[in-house]
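Quick heads-up: it's one chain on its own, the form predicted alone, in structure tokens.
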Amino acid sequence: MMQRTLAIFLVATLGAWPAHSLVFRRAVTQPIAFNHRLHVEGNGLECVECHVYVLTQTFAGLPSLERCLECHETAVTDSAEEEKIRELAARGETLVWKRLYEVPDHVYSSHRRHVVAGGIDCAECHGPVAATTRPPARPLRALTMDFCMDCHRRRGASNDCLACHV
């Protein structure tokens, strides 16, 4: 009886993940209309240059204002969006990006493990973010359990429940 109850709980909980990540995901508006294409294709930047924790931590990190100022302390373009960076700095404020991709709290997913150990390109999980000229309001790729398990199966990674669920 206990095992059946646990199985029903797990199916109900894990089955809700796709619905949570696709249907109930609210649109986000970023503080700056960041142009990924310009930075990646136009200036040759790699994802890890702004998302500085990708190679060393579970989380990728979002660019800090200080990181942006390394290139934009003085005007590089006449973009009003670029000017917002210096205006935030002049007011002593921080740059607060809104997270676009999230997995449920009961899922452990490490950027370092996927990128460094797995050799997975950022676009595999995040979709074509590097080609966007404005910040997407919603994730470009749904990080569902089926999506993750399919990838693990193709790459020969573990699909054991405890490999990802904590």
The other form holds:
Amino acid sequence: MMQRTLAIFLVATLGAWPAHSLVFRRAVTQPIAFNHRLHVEGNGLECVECHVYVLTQTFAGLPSLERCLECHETAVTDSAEEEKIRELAARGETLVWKRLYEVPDHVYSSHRRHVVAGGIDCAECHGPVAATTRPPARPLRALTMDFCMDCHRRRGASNDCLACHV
Amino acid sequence: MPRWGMVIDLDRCTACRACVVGCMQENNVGFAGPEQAAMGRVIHWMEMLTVGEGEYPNLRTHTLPRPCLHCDHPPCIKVCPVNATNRNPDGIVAQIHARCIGCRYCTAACPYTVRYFNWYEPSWPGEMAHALNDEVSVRPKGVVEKCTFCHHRLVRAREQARMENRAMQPEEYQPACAEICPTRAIFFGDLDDPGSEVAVLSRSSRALKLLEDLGTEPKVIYLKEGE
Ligand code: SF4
Ligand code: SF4
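Follow the form predicted alone with the form predicted in complex with the partner chain, if you could.
Once more the chain from above appears, this time first in line as the rest of the complex follows.
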């Protein structure tokens, strides 16, 4: 009896855990051990220079191999990770980054609207990604509905269901 | 705040069903297939109703394109136990699929039979499965869905206006059915602006509200066929 109650309790609590919280997320491994800090602080790049669709589309975009090659056509450092870019290019392959931040299909969230219209800094939703030296295995911020609604409340943005759920 | 509404002129409508198809395409409505169709489980947010009149050989068929009427006093929202359907600040009767528990109370409460239960996982033949509208979510099995007046188009129009730092004009927001209708039988706009096309038409002597005596105050108004 005791065990059954415990099992029901566990299923009820864990089941209610937002699927997009950070717990139980599978670790993401990227094809290249990208160093955000080196690019942003070290070389003064803006996020939108690699995530090129942030200002114009709903999605942000992950940099293509061609985008990387614009700077890395020839070696800039002696990093083996950097070499991988040119190796991929030599083999005629593409660079497939894995998505780290994702919202469910029934949520509509536009980068353009948040960044251009809302004037919101990338780190507000993505956390201090720009300061990382290795690719994060899990999102630095949990994009839960509470998280979104709190911010909407604070900024006076709409919390009407239809504003995000279509 | 505009009161978004629709006027459907039955004299102009040729029952070509372009609105029905356009709506399915716009809103990712799946194909039922023959088995589900035989059980009456086809989903059409915009449906062409047919009404027969007279006796053989003097028969006449009336047709009526019917979306959700976005009632100002919608009976459907009162019965929802989880507030998955509500009248939003734009006056649009919203359906929040992720919240719906599929009890179908609303389906029973709607006097216009515009609500559909998802009895099966949605599917599309061949290439169509890759041509979905990414502004509209695909509904899972087990929830109720219905016309949203293409609310995502309102969101898009508002966003565009905001980017250009100007006020949104009512003409910028048109649902897919109104846009696709080849005879322009479907008008859409602000019912509260007395000069708007929909407001003028809604005051015409041909104007008709379906089941008006129920007091649902639908925001889809029909113009009767001339005799
Ligand atoms: S037509 Fe039916 S579903 Fe639409 S608002 Fe009216 S009662 Fe609700
Ligand atoms: S079927 Fe869904 S929307 Fe309709 S009353 Fe039940 S929970 Fe609410």
